[in-house]
Amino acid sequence: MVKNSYDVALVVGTRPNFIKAAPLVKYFESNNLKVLFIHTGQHWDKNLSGNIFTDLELREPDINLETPLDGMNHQLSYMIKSLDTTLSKNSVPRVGVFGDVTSTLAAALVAKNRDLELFHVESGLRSRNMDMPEERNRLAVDTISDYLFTPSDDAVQNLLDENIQHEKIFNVGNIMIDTLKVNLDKILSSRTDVIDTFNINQPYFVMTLHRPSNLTNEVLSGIFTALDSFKKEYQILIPAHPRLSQFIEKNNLQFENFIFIDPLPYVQFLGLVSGAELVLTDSGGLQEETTYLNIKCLTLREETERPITVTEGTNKVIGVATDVIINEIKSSLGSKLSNEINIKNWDGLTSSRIYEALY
């Protein structure tokens, strides 16, 4: 059997992966590398991921493995088998993975089991919460990677503390900022249209929730009780992740006078965020995007793997206790942010630094 030859395989599976991979696919191909672009199909929701390639002006993947909606272990098993078959049919010397999702772990394991070079983009982030599958994935992938591309100094230190060899670590910056910076004009110009679309006629909050630890009756009730205190002065928009929508529907929960909307395409979503008085989230990437956009963010978790956002003063980790949320919202609304965000290597050139390290 004649195999197709590629310089590198890049594996994605979820919307955050696409956002991180887009600038690297483009940069590699602009430098005449032949890229095997593989989508595991881990994200299945059309609203969440269906428009992402058009939105980011990213070419369609060469292969979609169409991973079925299932439990994490079953998805991991399916991906490992499918990725192994795919890589056996193609000649690829190295594999790149992104972030911390199930697809990231599956591709990393397959690559190393096939004796291929492995590089991990967004390496070294740590929440110290081993109950999070993402944290377990980060640790496993970083342990076996040949190149560890970190977004920040704290991530470098995390890896050194774990006895990762210094020569494997490259502090290349935050690749999500490559995507955000390239799309910034479109994001800001979309704000007015998005506000008009959803009839937003007063200051507003944006909230996103998707982590299983937050999707319980008790936690959701506490969060929405806190937000009730602000509904008269602020509209509260909730682009609802499929997990949140399914949980609310399954448990027949009623939250009145909140604006639930379908997940938005990348550009429109950040257009909405860019006009918000405040963002509340349990997402990791959104903490970074709000920092770059200089929007106040409250993280509804007990920890963050992105402490640089807290250091910059744009983000605060507050947990999910009702009284704490109320007090922190009041405090945030009464404060002002600096207009100066100047973080090392958040300059839109991360893809070029990755290329230089590899080639």
Ligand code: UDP
Given for the second form:
Amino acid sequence: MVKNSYDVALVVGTRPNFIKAAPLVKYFESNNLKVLFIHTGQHWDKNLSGNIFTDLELREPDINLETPLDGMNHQLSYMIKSLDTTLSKNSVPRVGVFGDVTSTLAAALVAKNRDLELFHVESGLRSRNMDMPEERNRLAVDTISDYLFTPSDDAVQNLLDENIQHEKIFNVGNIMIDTLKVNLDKILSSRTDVIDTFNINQPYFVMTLHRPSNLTNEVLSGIFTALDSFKKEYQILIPAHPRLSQFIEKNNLQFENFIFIDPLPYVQFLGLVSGAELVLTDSGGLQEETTYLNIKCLTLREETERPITVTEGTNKVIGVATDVIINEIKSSLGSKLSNEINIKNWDGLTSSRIYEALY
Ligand code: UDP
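Moving on from the form predicted on its own, kindly provide the form predicted together with uridine-5'-diphosphate (UDP) as a structure.
The next block holds the full complex; its first chain is the one shown before.
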């Protein structure tokens, strides 16, 4: 059988992966690289997957492995097998992976087990919380990668502290900001439409929650009780990740007078965020996007792998205790952000720096 030859395989599987891969697929292809673009199918929900390609003007993947919705280990083993088969049928010298999800780990293992070069985009982030699957994935993938593309200086330091060779580390900047910058005009001009669509007629908060550690009755009740105190003056919009909606439905939880909506397309979502008084989240990427957009963010977790968002002053990591959330919202609403956000290499040119390092 004659194999198809590619310059590189890029593997994605989840919403944040698509957002990170979009500028690189486009940059590589505009520089005449032949890209084998593989979707593991880890996120299949149309709101988290299908529509995003149109929204990001990202071409469809060449292959969708259609990973079944299943436990983490079952998905991992399915992905390893099917990625291995896919790569055995094509001639590809190197594989690129993004972020910290199951698809990232699966593709990294398969690439190295097949003796291919491996690069990791968004390398070096550390929460130091080994209960997070994402943290275990980051560590495993960084340990075996040949090129580690970091978003920030703190990430470089983390890798050096783990005795990763200096020569393998390339501090290329934050690829999510490439996507944000390219879409910024669309994002800002979508704001009024989104506000109209959801009949928003007051200042508002946006909240997203999807980390398993926050999806318990106790934690959710604590968070929503804290927000009850602000519902008169602020509308609270929750573009609900399927994991959150399913948890609420399964446990028959009732949270009155919050605006639950489906996950939004990327541009609309950030349009909504760009007009918010405050964002509350446990998402990783959103901490960075609020920093870039200079919107106040309270992170409902005990730690962050993105400390730069805190040092820039837009983000505060506050945990999930009800009284703390109430106090932090109050003090956040009473404070002003400084105008200038200027982080090294958050300039929209990360894809080009990755290309330069590899080719
Ligand atoms: N996002 C989106 N629509 C939504 C909520 C989030 O497009 O309704 C985007 C968001 O702008 C960010 C990414 O999804 O770029 C974050 O994904 P998620 O929170 O699922 O993952 P994490 O960042 O925690 O890895």
